[in-house]
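What follows is one chain in structure tokens, specifically the form predicted alone.
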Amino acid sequence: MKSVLVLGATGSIGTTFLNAAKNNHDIHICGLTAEKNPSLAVLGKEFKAPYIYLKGSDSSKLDEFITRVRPDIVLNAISGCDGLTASWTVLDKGIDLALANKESIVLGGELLLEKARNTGAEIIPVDSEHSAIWHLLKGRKAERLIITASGGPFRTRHDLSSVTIEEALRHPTWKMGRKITIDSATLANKGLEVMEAAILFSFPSERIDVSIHPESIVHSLIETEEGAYYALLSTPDMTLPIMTAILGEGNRLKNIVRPLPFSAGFSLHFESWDKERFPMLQLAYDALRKGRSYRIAYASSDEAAVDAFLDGRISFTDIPKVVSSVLSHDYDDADTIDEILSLREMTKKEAEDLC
């Protein structure tokens, strides 16, 4: 029995792992957390599990749980920049990582992934994408990563201009919390899974496309020297990667998602990406290129930004001039959590009062 501590439980990964959970006697839930959701104190009751409220940068108090409950895994599903923090908690302690805040990756992820190396843990994607990648990578050596996007609700739309709240939290594929629903919106979560995959698979950004894709089947692929293409497709479900990364693949997780119809027939499309239309995506390439500290910049201007559009302060195409906006500035190199997180609450600043 595995005993998994989950961070960020009344959100959509956290729920999702819940609800999978219930009826696995090979996980046993040995503490939840969240920020502020009464909802809390009732999964506590439900999974006999003792709960805190924390959040992410609050690393002694988690510290102090992790001591307490003793898992032999972490789930990691905060949401946002403040995941970073819990992150290098958790490989601190040398517990195995199962990661669902790209955010950690994209801020810190060099850091991390030494952290890992040094106390022994392991660093487990739990994205869809990065799972999909992580599964394709195993005995084979890529010459490409292909990133499927499923477009979100404006793949077709030519005019932004006027996109209200509501319309851009209303994704086609995927039900999600609310802040990666718009990042889904702009194509910024594709952006931000670009930038992990960089760094948790060692690939440069010009061998990492991003491909959409409707229907959200298709995860990732690879693309090997031969030219030969590997896919991982399952039902757009979140089950499948959290639960491959909790417990591995094998006969203990039968029949989690419901199988493809073959039989039936269905159809898989890809398109490019509209640079015009979705600027965010570009500009992750851009930040990425520039080097951990532009990253930074990039997350926590879009975090603000979007905070700012889900008040009504700002419209949704102000997105990404904001976040373009902050990436044009300089700054210095960030090489400790200390000056991470002192960058990101500088950029985050700097966004904000563009809004």
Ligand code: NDP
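By rigid core we mean the largest C-alpha set that fits within 1.5 Å across both forms. Positions refer to the first chain, counted from 1. None of these values were measured; they are calculated from a predicted model. First, how it differs from the form predicted in complex with the named molecule.
- After superposing the rigid core, the C-alpha of Pro50 moves by 2 Å or more between these two forms.
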Contents of the next structure:
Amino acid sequence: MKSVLVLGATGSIGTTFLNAAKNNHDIHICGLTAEKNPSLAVLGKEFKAPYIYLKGSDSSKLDEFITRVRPDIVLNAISGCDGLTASWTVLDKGIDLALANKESIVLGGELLLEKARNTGAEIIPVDSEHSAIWHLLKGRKAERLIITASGGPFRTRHDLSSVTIEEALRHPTWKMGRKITIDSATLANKGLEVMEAAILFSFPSERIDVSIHPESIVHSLIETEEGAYYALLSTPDMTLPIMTAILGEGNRLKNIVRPLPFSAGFSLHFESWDKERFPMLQLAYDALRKGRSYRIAYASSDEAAVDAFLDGRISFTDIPKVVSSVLSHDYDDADTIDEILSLREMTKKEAEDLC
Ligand code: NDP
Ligand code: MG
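Moving from the form predicted alone to the form predicted in complex with the named molecule:
Entire complex below, previous chain first.
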């Protein structure tokens, strides 16, 4: 039996996990957190979680809360750059981390990996692409990683200048939180994922490709030296990567996602991405090459720009303009968690001033 603490329990990943864990006797939900959503108390009762923690109203620190809960593993499903501090705290205590919060890796992945090595904790990716690559790399050496992307709601739309908030929130294959849904529409999500893969798997950006795959069935591929490709396929459903990250090897999971209709037949498509219409992905490659400070600037300014778009303060096509402007400045290295957090605040503020 594994006791699991869920950070960000009221969100899309958090509730997907809780629903899957409901009838699983190998999982005990020992704690739940959220930022301010009062429905956390309802979830706490439903899942008989002995501890709950609402960031906005709890007087104790997350650090003290985790010490009290003493989980075997933590699912970090917090959205945005605030997830970094939580990841750091969990690993510092030597607790395994099932990591959905990709921003943690983008901002401070090297420090988190080093912390995990020092405390003996493990970081297990939950993001579907990285979960796939994680499994594919077991016992295999890859020359190239191919990260798939659905292409979002505007894959075939030519003019993006008049995109509305409602249109951008309508993702064709995945149902997710608002921030990641907008990031999927601009391809910033794929940009963050290229960075996440580069750090998690120690891969140079030149050997990480993105391929648009509208069906979201192939969750990513690795290319080997011989020119073979290994892929992980499943129905698009986050239950699979979340549950395999939580329960690990030797899990007793059965039919947790719908089987693919091989006997009925179905098609898979792969396309290149359009640099003109989706500048956020190219900006991510550029930031990755320039170093950690620029990754921090990218993620923080994107977060501010997405908030401004969702508030109706800027247009959809302003998002890459804001990020590009913040990335055009010079930034010193950020070497510690505190330096990363202050650079994050600074670059977020720079972006907010442009919105
Ligand atoms: P949601 O917006 O649906 O949920 C976010 C959760 O985090 C909520 O419980 C929210 O609490 C909590 N939260 C938000 N801000 C803070 C904060 N500052 N401190 C503490 N808790 C906070 O997000 P998703 O579930 O969609 O995404 C979570 C993470 O997983 C993101 O990093 C995303 O990129 C990643 N991910 C998501 C996927 C998906 O399918 N959704 C797929 C792959 C990765 P409250 O309800 O109180 O606001
Ligand atoms: Mg993903």
